[in-house]
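The data below hold one chain only, encoded as structure tokens and taken in the form predicted alone.
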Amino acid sequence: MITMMRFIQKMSVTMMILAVVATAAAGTEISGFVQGLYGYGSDRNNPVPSELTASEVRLQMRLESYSDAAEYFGRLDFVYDDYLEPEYRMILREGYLKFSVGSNVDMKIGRQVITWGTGDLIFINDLFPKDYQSFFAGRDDQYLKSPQNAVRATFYGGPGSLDIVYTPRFAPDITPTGERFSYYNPMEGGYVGGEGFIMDPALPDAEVANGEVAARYSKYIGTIDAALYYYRGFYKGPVGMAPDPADPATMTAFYPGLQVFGASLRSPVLGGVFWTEGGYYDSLDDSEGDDPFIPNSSIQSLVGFERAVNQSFTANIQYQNIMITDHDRYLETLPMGMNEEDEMYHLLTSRMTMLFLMETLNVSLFGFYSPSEEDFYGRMAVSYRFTDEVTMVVGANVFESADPWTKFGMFDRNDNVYMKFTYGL
């Protein structure tokens, strides 16, 4: 398994180098940007080691190379980050080869970003990795989707299209670990961060059985885009707790097994777009629902609607519901003093986008509010395009909660503002 993963990584880098060398022999496009991002945390009680949330300069180079036989796509980031100590990083975000097998099958092999589903920043059947540290820091939206080393096959035909994705090595979400953003630790009874509290849960063993499989079957029925989904792998966050093998007296976080069956519909309605999505989360390590340290199985659903009010104003609204199965059994086994999770979780979101000054000024507001947990997460960004190449963004992330153990309350110390300058190449 490790050998296969390293092979895919090396192949991705090698293909990018070969594509650059072969620019004269094939149709090739090279583009990119230079960007400076600077962020500041506004909560003085945040236990992280720096009041900064971002201080970095990024150069991204994007390359597309076409030939009759195949297509190569590469996206490479060079980052200078001095959040704490000056650090230089080279990050291969994408590097894959795409080719056809016959007339009905497309293959994509290498490092790639994959996304599907209908939700706006709500992911039910999209169980590909997300980078929430980048999301909270104010990096571009593209960085919310984290890359993975995968093989993707797409089959086309009259009945619809089928996508199958195999990821040899489990790719988790990137969540706040305590280094740049703090989090609530129930074992400590408060918000933690900095040295001694950096969370680094172990990944599932690198075995063939621990690879991830995801599939989507989609078809248009009139104007309705309908899809069925399947996933087998692990919860994307370390939501399980178990005794630490090195110290059985303490608990350590891990990624429990997960299987998901889902469906979605998306269609134009009333001058806008309506979508709905659902999924059954089968918690493989707690199928009976009697282990309070592993999530129970659940049923998740989502409905949303978006419409352009006029040429300069677009708004949407979404409602998500999560129902925990075997909730009574969960309550029976819940240790005394442990926070109780409600059977039903409700979440409302809304995005509003406004354009001014001949669409050079963009104001975006996005809010998440849970009436069941009484917590809130708000995102605001104001973007001004000076020229086709130069853009400035000023934004903020705000967390509010009645309790610290809720979905957004656990990050309540991480309110921040940021400024970002981008020059397109």
Given for the second form:
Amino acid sequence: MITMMRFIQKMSVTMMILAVVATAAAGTEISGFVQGLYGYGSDRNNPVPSELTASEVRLQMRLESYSDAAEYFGRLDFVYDDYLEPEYRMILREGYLKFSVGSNVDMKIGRQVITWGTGDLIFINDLFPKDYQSFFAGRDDQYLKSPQNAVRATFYGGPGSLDIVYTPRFAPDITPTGERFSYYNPMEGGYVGGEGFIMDPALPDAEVANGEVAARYSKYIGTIDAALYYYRGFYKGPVGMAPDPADPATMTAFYPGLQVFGASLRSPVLGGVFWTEGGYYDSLDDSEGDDPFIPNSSIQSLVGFERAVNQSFTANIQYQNIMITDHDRYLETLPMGMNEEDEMYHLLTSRMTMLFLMETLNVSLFGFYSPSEEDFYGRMAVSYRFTDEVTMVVGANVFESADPWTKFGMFDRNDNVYMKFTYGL
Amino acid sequence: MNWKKERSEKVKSPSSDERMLPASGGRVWSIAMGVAVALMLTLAQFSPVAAEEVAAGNSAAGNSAAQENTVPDAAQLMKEAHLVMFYAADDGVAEVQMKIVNSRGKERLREFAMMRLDLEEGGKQDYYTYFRKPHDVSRMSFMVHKLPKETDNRWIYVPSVDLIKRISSDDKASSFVGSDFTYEDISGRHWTEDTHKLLKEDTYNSRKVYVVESIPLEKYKGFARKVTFIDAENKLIMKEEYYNAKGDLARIFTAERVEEHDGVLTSVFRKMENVKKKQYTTVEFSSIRYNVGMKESIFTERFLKNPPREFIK
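Right, the form predicted alone is done; let's see the coordinates for the form predicted together with the partner chain.
After this comes the whole thing, all chains and molecules, with the earlier chain placed first.
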């Protein structure tokens, strides 16, 4: 009750601020949506405390304001979520200031969502945080990208443009923690979730040296979008294991250091669009490749092609390859009984989008399949637009795997179906 | 032939009686939403009539269409109509409201701002569309580098995820997803891709029009035969009838209201009727401005992500 009172207080204050700002500035707009999302986990053997994967109502308010000198944008989510215990949340998804310095530099400062790279749901050089929990739960696509508090500067010039993003505090991916979705725990040798298994890995210490730096140089050459990338920070997921400082007998997950150099190309070709991207993942905390509890350095690459098959059907296909370097050394140091990773990882994906009834009915399918790990993750969604304001979506997330320790096999117990209603203005 | 516009040749606006064109019957755009909408509108955006351009076009081609007592050449007429429809002034910006009405009378509304810059008269153009409504596409922007007779380059920016996506555009001959509207209806089908024949001189809404029949040189999904009604004086396309391979009338376009903005005659209210599906779409332009001094640098990734506020409020 108290949390609810606080929530209502916060919300009403925010509304007042929004209203005042809106009337004060001429170039100001308020918009948003209300959305209900209800999901059900269909695997009876899922060791999580709730059979529901989602039961939430969300109000998103957007505020946009601009003058000649600068622009402000805010996006605030109020969520009532009772998939397990009733809970209120207020999330500042975006809140940034945008302005130009001179005629060639744009600055964007604050909480923001950043995306780059060419892959479709495969990220090599995009090391900005992702929210896979929202992704698996059927929230809108925008929630896959998690915001970060950052300063972004973009320099535009004749030879191309240069983006530099500095994020003072490391922003990790949000992956299943065992609360809403279960995961495979190799230490336990099984799928875990619920009390005692809620994963809460420690972030890197709050030190200036632990900030993230990401940069991109891009240029449009002929009809080709070309780019070079650099990143220095940490793996976005807790992929390292180390003895717990408090209890050295147990291992705890952490975010190992990472540096990435990459490049990408994208161009129209053969009536469609082709893209390719590559990156060298320099595993800073295991540069020799001799620590079996930290990923070795790797070379990642992808190619993709998309085209409209006919007027209402668009399809794409992608192939990703990850090659682990120093694989021999990794095998030498791997303790007995631990699952060994192949030197080469292969992944195929495909997206299909079909539009019917003057685009009011949208059917979309996305499949990930790894022939090397023999696992599969499929996303299906059918959305119907009743009016310009009201949309309904019915969707499903399906995991299939041969082994539980693979990339998608880890989440194999989390199959779910969901329903979503949105009213937007 | 060089169609590059001589910008200095521009002359003053037409007289008022030229622009007071009466409204006429329906043309239906059957419309796609989202990106498809973006695209088509992008291109359909301005169908203005500029008397000065007609004059410039005439003199450049050395044609006698302007002379009342000579029978004009059909191909020349179509070229002039194309330039008037798709290349008015050097640049333009407008707010667009699109209404899609299905056979049961159910309406859907789209709102967006559009910008266009001509790089070559009758040739390269850049387009920019900024969506306002509906809510799920609001703040998205869409950019096209149009290259006549080649594949266009298209990008879309989705601000909620800061994503720039390139869109394949091999759909010139096919209709947009779920709509009866083809890409080439919008971006302008180059006049050299059809053979043209002047059928007759006629009267349409009390004005003298030339009626031209066009047959594609190569088999084309969009139409097998098209009949265009071109205003004899200002070369504005007043009506188009699209016939399919069976000879049936499939769609009808009409210019419903014409106004002068910045000295350029513009059909500000248009209708596309899909005869088969018994549905139609109207497009209305407002806040129209021409020759605002738009730069080519606007049509780059920088402004795709940051809508230029001097043109798009």
